[in-house]
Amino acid sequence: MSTDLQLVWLKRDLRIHDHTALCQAAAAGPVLCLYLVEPTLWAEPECARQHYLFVQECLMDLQRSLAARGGTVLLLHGEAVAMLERVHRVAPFAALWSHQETGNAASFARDKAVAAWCRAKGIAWHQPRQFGVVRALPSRDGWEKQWRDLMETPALPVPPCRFITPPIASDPWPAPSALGLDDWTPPLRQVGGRRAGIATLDSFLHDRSRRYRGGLSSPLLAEDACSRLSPYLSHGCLSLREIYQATCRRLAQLEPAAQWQKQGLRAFLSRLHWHCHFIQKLETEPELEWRNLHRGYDGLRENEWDEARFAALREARTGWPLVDACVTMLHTTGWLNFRMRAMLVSVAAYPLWLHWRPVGLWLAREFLDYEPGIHWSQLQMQAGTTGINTTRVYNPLKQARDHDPEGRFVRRWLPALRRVPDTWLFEPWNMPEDVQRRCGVIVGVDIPRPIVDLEQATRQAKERVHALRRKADVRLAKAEIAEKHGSRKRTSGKRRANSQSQHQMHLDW
């Protein structure tokens, strides 16, 4: 076995195109690609069967690409250190390569254990950047330029690799139940793999992007108008740089008359920037995954947990039609557009007064495109515990009237409401009894009553949050958080406020 063997450890970068770790490893010697099914990580409460099946599809697609080039992926089932030791015993590798990962606390602990193992073995572990996230970032000043420089560096082609035959046989994929995963997968979820990702990118750049700006906020239109690239980015089937550069090329090709499409693509490019902005927050402060970013908000909701309210939210029984329709769609497809994601968290945090952490774990399982850095930053921003963002409270009745005025989305996902007259569709609990009898929908029987009084509960929640925000010590800590995590994008005045307010729960793109 060659003593200059390079082991490429695939994590959430399931591709060989624009893969910095693979390119650098191939330049250093013969290559072996490894993917680990790690029981500890899959046992984390934010993991779901749909994520596991999506990864399997991604690996199958990747195997086809590697096989065409004489390579393969060695699949092993076990904890990272033990599996690396298992490989090293039969094929001593000179270096370990993997992209930097900004994951959850469990993956961070895993990486620290791997780093210690590598030091003990005298093995160099190289971790090039995958996103515009900077490890050990001393200051946000200049961060935007670093991001842009990375995005504008030419994407890397698939390198010529000298692949070795794996020294041991791959393990079989463990059953999802053996990893403790649930028994649900959304029947209409997106399919994993680079080929599906490329097809999704092409359809967006050449057709669907013309509807992006007009359809981004609509729960009815966004399913087609949004890029739908988020799961392929979160699992690394496509690189952010590939998508950025493909979008720029498409913009350059468009005729001057294609203004709607140009506006859509420019708005999309802006969201790619915000993708990394939020992941950088978790990289800089990993604790925001489980504790309030602004410690002055500790205890705001944590000690008043209401399981009945949480169950009603999870089971689409809040009684607010748009909320329940969104939960139903999310559970069926694994996806929801940005404004409706924000509304769900707002409803959980304000009228239902639920702490963001358990809500976030539930949503992480529901979102096929779960990306820890974006997810937890956004959960806290919507819940009002960052200390630096304006309070965002979404009224689900107003959102329904604004973004589903004809009720098509609500009726699609809540069949019982198809019989309710338009007049009462968004507030069916106010239907007179004779109307309920005529349309055959009895409130409290066929459809739930609202779990709380929306207006009163929201007003009380806002009063509690704003009272805390006014405290001197809470206000004092705000500047430090803004300096550490705030965007340095060069916008000013009203434009900055609008820009910040639009980038919410935007994993959906």
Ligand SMILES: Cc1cc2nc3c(=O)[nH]c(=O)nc-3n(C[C@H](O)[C@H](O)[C@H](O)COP(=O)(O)OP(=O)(O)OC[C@H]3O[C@@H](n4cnc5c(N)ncnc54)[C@H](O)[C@@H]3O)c2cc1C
Second form
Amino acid sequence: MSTDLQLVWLKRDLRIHDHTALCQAAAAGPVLCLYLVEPTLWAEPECARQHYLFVQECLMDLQRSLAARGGTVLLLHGEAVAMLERVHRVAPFAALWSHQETGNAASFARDKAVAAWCRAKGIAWHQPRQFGVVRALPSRDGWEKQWRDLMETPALPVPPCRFITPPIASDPWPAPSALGLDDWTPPLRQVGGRRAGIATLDSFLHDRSRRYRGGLSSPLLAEDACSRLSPYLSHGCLSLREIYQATCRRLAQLEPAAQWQKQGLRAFLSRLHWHCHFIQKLETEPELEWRNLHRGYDGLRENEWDEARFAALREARTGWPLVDACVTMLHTTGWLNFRMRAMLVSVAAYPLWLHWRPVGLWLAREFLDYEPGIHWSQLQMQAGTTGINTTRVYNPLKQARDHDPEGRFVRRWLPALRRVPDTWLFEPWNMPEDVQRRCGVIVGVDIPRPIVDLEQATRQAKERVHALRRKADVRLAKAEIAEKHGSRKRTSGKRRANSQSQHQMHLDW
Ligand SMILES: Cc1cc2nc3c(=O)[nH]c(=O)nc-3n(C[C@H](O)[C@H](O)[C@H](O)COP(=O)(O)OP(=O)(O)OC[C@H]3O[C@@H](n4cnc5c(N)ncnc54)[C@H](O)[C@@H]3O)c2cc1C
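Just the form predicted on its own so far, so send over the form predicted in complex with the named molecule.
What follows is the entire complex, opening with the chain shown before.
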């Protein structure tokens, strides 16, 4: 067995294109690719069967690409250190390669154990970055430029590799139930793998992006108008840089007359920037996965957990049609557009007064694209515990009137409402009894009654949050959080003259 063997450990980067770790490993010696099914990580409460099946599909696709180049992925089932030891015993590798990962506390602990094992064995562990996220970032100043520089460096082609035949046979895939994963998978979820990711990217760039700007916020239109690239990004079937560069090429091809589509693609590019901007927050402050970013909000909701309200939300029984329709769609497809995700968290955090952490764990399992850095940062932002954002409270009745005015979305996902007349569709609990009888939909029997009075519960929740925000010590801590996590945006004209620095702190984090 070659002594300069390079072990490439695939994690959330299930591709060989624009794969920095693979390229660098291939330049150093013969390569073996490894994927680990780690029981401890799959037992985390964020994990769901749909994620596991998606990963399997990605790896099957990857196997095909590797086989065409004379390679394969060695699949092992077990904890990382034990499995690395198992490989090392039969194929002593000189170096371990994997992309940097911004995961949860469990993957961080796993990485620390692997680092210790590598040190003890004298094995170099190289971890290049795959996103615009910077490890041990001293300050957010200059971050935007670093992001742009990375995105504009040419994407890497698949390198010529000398693959070795795995020294041991792969383990069989453990059954999802053996990993403690639930038995549900959304019947309409997206399929994993690079080929599906490329097809999704192509259809977005060449067709669907025409509808991006107009359809982004509508629960009905977004399903087609949004890129739908999120699960391919969060599992790494495509690199962010490939997507960025393909979008720039498409923008350059479009005629000036395609102004609307160009604006859509530019808006899409800014989302790609947000992707790393949000993950950077978790990288910089890993605790935000489980504790309030602004500690002044500790104790606000923690001690008032109401399981019955949470169950009603999860089971699409809140009684608010748009909320229940969104939960139903999510459970069926594994996806929801940004605005409806924000609305669900807002409803949970304000009128239902639920703490964001259990809500976030449930949503992580429901979202096929679960990405810890984006997810937990967004959860806290929508729940109002970052301390630096204006309170975002989405009224589900107003959202329904604005984004589903004809009720097509609500009727699609909640068949019981199909017979409810338009007048009462978004507030069916106000239907007079004779109308209920005539349309055959009895409130409290065929459809749920709202679990709380929306207006009153929202008002009380806002008052409690605002009372806290007004406190001097809470106000004081804001600046530090903004300095650490806020994006820097260049300001111009009058505002620049008024600001002390050319880089005005963008408080909207
Ligand atoms: C409470 C909450 C939780 C969320 N959890 C996740 C998550 O776990 N994983 C995830 O990928 N996105 C998450 N998002 C962000 C966003 O809703 C999804 O990225 C988006 O809906 C995915 O669909 P798309 O790929 O078609 O999006 P597009 O609009 O086409 O955007 C393209 C890509 O840009 C990035 N992006 C888009 N919006 C945001 C945003 N607001 N913040 C950061 N990055 C963004 C994503 O990588 C996305 O795939 C969350 C949003 C909220 C409000």
